[in-house]
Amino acid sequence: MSGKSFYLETFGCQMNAHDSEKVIGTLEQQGYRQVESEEEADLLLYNTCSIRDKAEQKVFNRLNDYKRLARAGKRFGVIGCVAQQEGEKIFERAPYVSLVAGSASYRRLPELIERLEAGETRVTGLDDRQTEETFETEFTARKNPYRAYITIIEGCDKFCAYCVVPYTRGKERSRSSESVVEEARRIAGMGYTEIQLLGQNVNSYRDPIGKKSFAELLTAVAEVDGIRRVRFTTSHPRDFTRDIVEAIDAVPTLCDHVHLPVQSGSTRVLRQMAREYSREWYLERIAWMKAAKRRISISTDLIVGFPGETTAEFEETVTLLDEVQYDAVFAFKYSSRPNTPSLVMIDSIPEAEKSKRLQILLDRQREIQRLNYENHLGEKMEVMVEGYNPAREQVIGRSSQNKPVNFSWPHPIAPAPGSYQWVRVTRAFPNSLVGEAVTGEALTGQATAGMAAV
């Protein structure tokens, strides 16, 4: 390779994003430099998802838009989920590809890009589930000016019936309790505030040093100097225990937020997906948090059109949104994934029936945000500033509870990004708060560039 340019795009979730700011520090620790485009880069690189079919298809009809870039010499990767997914294979679907990496081989990605520099055409990396590595590296390159994160567990071993992540991410494997709170001390000291804790189930962290259970570890990192925010996510209902609740009353550093993912109401269902839990025992973990002294935020993931799922298992979805009263739901129709023993069972649900199901979901849920939105019209919040809407002429900013909060802004230059302000709620939308800042109470606090490296 004559040149040591990069390209990179990322598709899929917070922690695909993350894996690619530490391959960004990687690679330029290697001597690469990152470049805005696939024309400019001598490596063009593609971090890819595989938890629906859509994200996958995009990933190769990116590759085939484009292959006319290989007859002048530059080289492509695919890594991440669907490289460990689909394996060699992908030289035989896409043969201009010189790099199959999947996210468990990304610490050798040193050793992988040596040997695509001494001229290798056909490089893999591909762990299979029984290692134990994670991907720890101090040369990762923050690219979020306002917020940091960082990777607690990697891996999955629950094995839901719909899912490719223990596939694809490899079994459950915990950093130590002590590389976690010094990489967040770092963090504290490149001037951001707020940290984002990751995995794909983030709550079934085991130290492997015994020290920290996952709540004593939040509540560590939410004491270290500097930071005021701490998130997490996802959790799985299986490991969501009552110190976690416990943790968030007692530090007002936790972010009072959690998303807990239930995927379906039916207790049948969840069975059927392997989920290990039933309608009741995800309601008691919903009690915990409901009986706090904080008001906590909760979340979730939906899964409609399961195969089996009857017109009234799917109505015990709905009335759990009831029930609940989420603050947000993120719903998806049933779609076949590679590998997982869901592949096995009938999916005779025609695509109409599960498209009618999700809308009426959103419907529901639409109208319960509504409610609960305006529940804040008149309050005072605290808001991190995360940027600036020039055409609504507007602050962007997210509430503890992981709101989105817009506010008009009394002077000429807007506050920087990772900065704090009182806001008081004017207007209440499903998805939405608007309001004033509240001038004369501005609040300390300002995250860096978020260019540098930790």
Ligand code: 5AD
Second form
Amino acid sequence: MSGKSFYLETFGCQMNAHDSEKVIGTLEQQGYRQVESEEEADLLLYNTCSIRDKAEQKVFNRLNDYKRLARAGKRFGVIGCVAQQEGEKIFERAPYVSLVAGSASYRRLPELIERLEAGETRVTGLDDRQTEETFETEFTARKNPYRAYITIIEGCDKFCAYCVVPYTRGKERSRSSESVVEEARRIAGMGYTEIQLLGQNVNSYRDPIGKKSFAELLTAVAEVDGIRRVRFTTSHPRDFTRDIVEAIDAVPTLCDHVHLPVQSGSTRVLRQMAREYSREWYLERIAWMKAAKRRISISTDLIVGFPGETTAEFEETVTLLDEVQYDAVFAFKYSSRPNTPSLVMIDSIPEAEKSKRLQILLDRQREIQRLNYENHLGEKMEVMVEGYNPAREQVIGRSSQNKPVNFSWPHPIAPAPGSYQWVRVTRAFPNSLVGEAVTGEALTGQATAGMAAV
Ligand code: 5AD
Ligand code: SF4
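Can you swap the form predicted alone for the form predicted in complex with this ligand?
To see the whole picture, the full complex is given below, headed by that same chain.
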């Protein structure tokens, strides 16, 4: 088997996790076998993230940790966002790396791997960011046993001032709605019941053949036979249209959860960030969701300490939390990134001040979530099983609103991941719910391909 095994580690977002599933499938198709440790592998691949400086450093630490293996003849490949961003500079920093490829070049992966096998030591896939093509493969190695991902749109054309994504993932390009629905049918045929539609800007989706709007595509996927839950991430407020809310109201299999990153509560900071909306404009979209018939759970991303953010402007972000009452918030300290427009703005807020602002947000949000989660006490909800925690003797699962729900189970054998159970909520924490299975009403989900009993 020598020369034909690979190890792959993934950093970053769900897009990256799913890209890895496609990369693994492609390599397996070329006769490679995935192994669990660096030592066992002939080819070591790192699928990387460069969204913040900390994320970017991880790959260089990893390369450093394992460079000794290069002496044993193993080859290294850096793929994904750091690869695209740093390009051939990676060969200088880590000369034992022989493949550097951005995600827009994955379509050419078979050819790049062949060149590597032929002995080339500097193989690159870096020039495809203007491509109109998406990376589709029938060989996706789906690693998540209960949730299947489908990328519907790649790249990003928004160019927010702080963000590397348009530079690392290239131009925005959508798949045809036919191919998406067709993949959803295939996935349902494999036994999956939950689908997550992915895109850096998922709701900028434009059917290239012009047939379906994003909301219509959501509906079409949610109506595929056998599919019980459809999620989508990440939405941009600029492209968030009312028909998305109407679709969630009309189609029960569309999950009642929307992740709508706001980034800041201050209109001036939003303008500096080139987000192309104001606080009021964003709140109008929130009002649509609050007026829906279903209670839609809303989550967001925030950046603190963007260049020039005053204390008063930061306060506007805190009051936004109070106004929206999010169910989850992912907050980050601003990190200046190569190539981005905000690089020329002075990163003026000291690190300690950024940390302070972050903590204020997290503390405030914890209180909001404590109350939001307590509102579920006594509620009976359908939970999809994700695993089992033997230490706590609890089944681990998730509600349609994407809230973690851990529950006791009265039988000796835990329910299978991917199955659905009715749970009554008995305790609430700021980040999770605890409950008990409602016996006699347990529903069994379809068995999922590759699913192991826990
Ligand atoms: N610094 C800090 N956070 C960032 N994000 C994106 N770019 C940066 C940056 N340069 C955050 C945004 C985005 C999330 C994925 O990461 O909040 O929504
Ligand atoms: Fe990281 Fe953004 Fe690339 Fe995802 S798209 S891996 S978050 S830099």
